[in-house]
Partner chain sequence: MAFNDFTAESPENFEQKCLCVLTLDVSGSMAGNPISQLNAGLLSFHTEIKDGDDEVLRDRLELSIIEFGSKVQCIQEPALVDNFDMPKLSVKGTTKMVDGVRAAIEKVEARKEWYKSTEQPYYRPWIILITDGAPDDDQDVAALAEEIKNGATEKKFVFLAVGVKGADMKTLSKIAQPGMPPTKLQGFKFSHFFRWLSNSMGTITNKQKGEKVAFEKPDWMEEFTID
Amino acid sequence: MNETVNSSKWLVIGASVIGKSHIADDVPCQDSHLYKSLENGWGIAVVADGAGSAANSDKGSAFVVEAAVMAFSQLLDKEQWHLHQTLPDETTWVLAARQTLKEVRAGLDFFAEENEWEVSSLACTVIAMIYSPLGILITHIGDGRAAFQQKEDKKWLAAMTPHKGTEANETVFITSAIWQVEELELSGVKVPESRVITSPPIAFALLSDGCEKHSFECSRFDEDLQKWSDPNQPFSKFFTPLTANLSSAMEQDIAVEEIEAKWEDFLKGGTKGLKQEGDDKTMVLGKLKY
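Structure for the chain I just gave, only that chain, in the form predicted on its own, please.
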């Protein structure tokens, strides 16, 4: 169960809703999310998107978000960055994040064995974020998007680069063996991609790729080069009103359950694009309280 963060520091909400094509095909929602608050305004948020071609990917994504929250909680218990109010350097975080994701993958292997499934049937992407008033630690395998709003200038920036292949909908999953045994790059970044963002955030968002084209600039045509590129730029006009609504809800002491119900309704059809989206849609949104 999600531990909704409504402390003296953050309000964090999230929802995973089924896409139109999955409703039509009688396929379950293959997205999952989970988040947890910690001391000193720190917390963990995870989003996983099950592969459409994998028979048990809904179960895989559900397992991965729980395992990842637990594993990164254990990492923080060990390192105590949240208690010392300090961010690790990038080398430390890259190594720690990779090892933690390997632990999640090992758990997934055991989960598959217990149920007599092929682990590939549990294929899913994963995005894990440790957020704090000081900055953000993020790591991921696969696609989806993540963004944060800087305290300094209020700009929304991408927090990661999605791993995308040359073919449409091609990515890498936590169940893929190759990222565990050798250096792998996709979309110009390593798999896993792990970043330390030292700019203090006032808001953040994690989302599966079902939400990306409604909230990010994902494609742009260069007339000079005659080719498409991915600017990976979050739309401020999408995110800023949403976080403003969160601030307003906090000020009015609206019940968390009511806020989350409205958030789920928004992802189901709050814009024309979201209403028509065929893919499953997950978004976790956080706003820092002053």
Given for the second form:
Amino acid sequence: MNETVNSSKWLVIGASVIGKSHIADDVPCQDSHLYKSLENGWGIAVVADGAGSAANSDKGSAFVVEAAVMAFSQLLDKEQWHLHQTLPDETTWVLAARQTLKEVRAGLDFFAEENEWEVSSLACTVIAMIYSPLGILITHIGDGRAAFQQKEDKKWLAAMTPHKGTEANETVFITSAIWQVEELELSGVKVPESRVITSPPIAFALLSDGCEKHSFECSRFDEDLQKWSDPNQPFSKFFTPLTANLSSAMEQDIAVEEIEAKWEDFLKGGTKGLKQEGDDKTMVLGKLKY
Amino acid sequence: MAFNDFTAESPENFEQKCLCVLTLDVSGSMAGNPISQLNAGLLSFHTEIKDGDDEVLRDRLELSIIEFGSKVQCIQEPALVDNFDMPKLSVKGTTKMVDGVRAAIEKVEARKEWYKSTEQPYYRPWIILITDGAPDDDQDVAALAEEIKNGATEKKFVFLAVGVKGADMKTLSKIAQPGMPPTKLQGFKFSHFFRWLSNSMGTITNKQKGEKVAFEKPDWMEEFTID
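Same protein, the form predicted together with its partner chain this time rather than the form predicted on its own?
Below is the whole assembly, all chains and molecules, this chain first.
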């Protein structure tokens, strides 16, 4: 259950829907998401995407979103950034985020042991965001995307860089052997990658990789230069109509359940690409109320 | 403004590629019905992908075709199905099978070098061997077996061998990659095999993060045992 969804200055919605190839293979949806709002317009949103090759990754991702929301709540209880309305500096956040994700991983080890599973069978990625009217704290392990719309010029910008391998479907998981190496890098960013965004946001989105090519400019091939690139650019024609619709829902006091039902329908087949997508699809969308 | 269904516009993104090299036996023993069935199967494979509703597969799958008889020849360089017409095979000579598979491995390596030089991520390439006979005596099967085993272990490619009636299944078992035993085609059901391959490539190109591919049970496969 998502708690106190609509009591802060943000309206946050989310859905995780099964992909076409998982329906065909009779595999459960391996994505999970969870969010929680806190005082002063602060909140936590988490998305986890279970590895297709891991037998219990649906349970892994469900555990990780619960554990991450709890662990980052405890971090905020301790640091009180939301009560003091201040963002930590980058060094503080990088250390705190790494430590918090390590606690989530420790919980996952315990969960695996309790059920007599290999922890690798619970493999999943994780993206955790602490959002606020002041800025954003984000940390992640693996792929997926995150975006925010800055208040200043209404531009949509990427909030993270996904960790990707050489092969198109390779990434790293919270269960991977990443914790012994302090300076591990993938896709040019550290694992975990943690960022402090000090530009005030008016909207944000977290998504699993099943949604990425439908919502981000993320794969471009320049025929003249014969070079491929990942612009990692949130597509404003995708996000802006969605947040505009969220704003109108807020104005009309539409019940969150009703909004989320429509949101789920959208992820299932709101565009041709989403409808045909083989992978599971998760997106959490937040819009600041004026 | 009313609260409506959510609608949005998606960006144009380049599909990352998955190469499949078909390595086909055109030796004399394939003459007659086998080669005409193989040609019919290739043609329907091409049409199914080109005109089918799996747009991702169409934009993602690069096909290359190597034929081997007395000589080895690449008759189709890697390309999306939209960009070429399926060539028609004709029989010629003996069975330079090892040389044919080697050429496929080289094709995979060369394409991967191109992917890397352009910095594009790619899906693990596939090499599919279809043969109805035994390799010529001068063909070094043991060395090829080692090469395939290493290539598969190092995740350079996935290798699948398909034997047609008369094929030397013992040799195919020797060169098969670990965990991917050779399969035997029922009669000359090439069209069934290629329909399965088209579905399987669709599955592969839609898979995520190292997911194991659960193929649907093929209706073209004949049970066989290797003693």
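All values reported here derive from a predicted model rather than from experimental measurement. Just so we're on the same page, rigid core means the largest C-alpha set that superposes within 1.5 Å between forms. Residue numbers count along the first chain shown, from 1.
After superposition on the rigid core, the Cα atom of Asp222 is displaced by 2 Å or more between these two forms.
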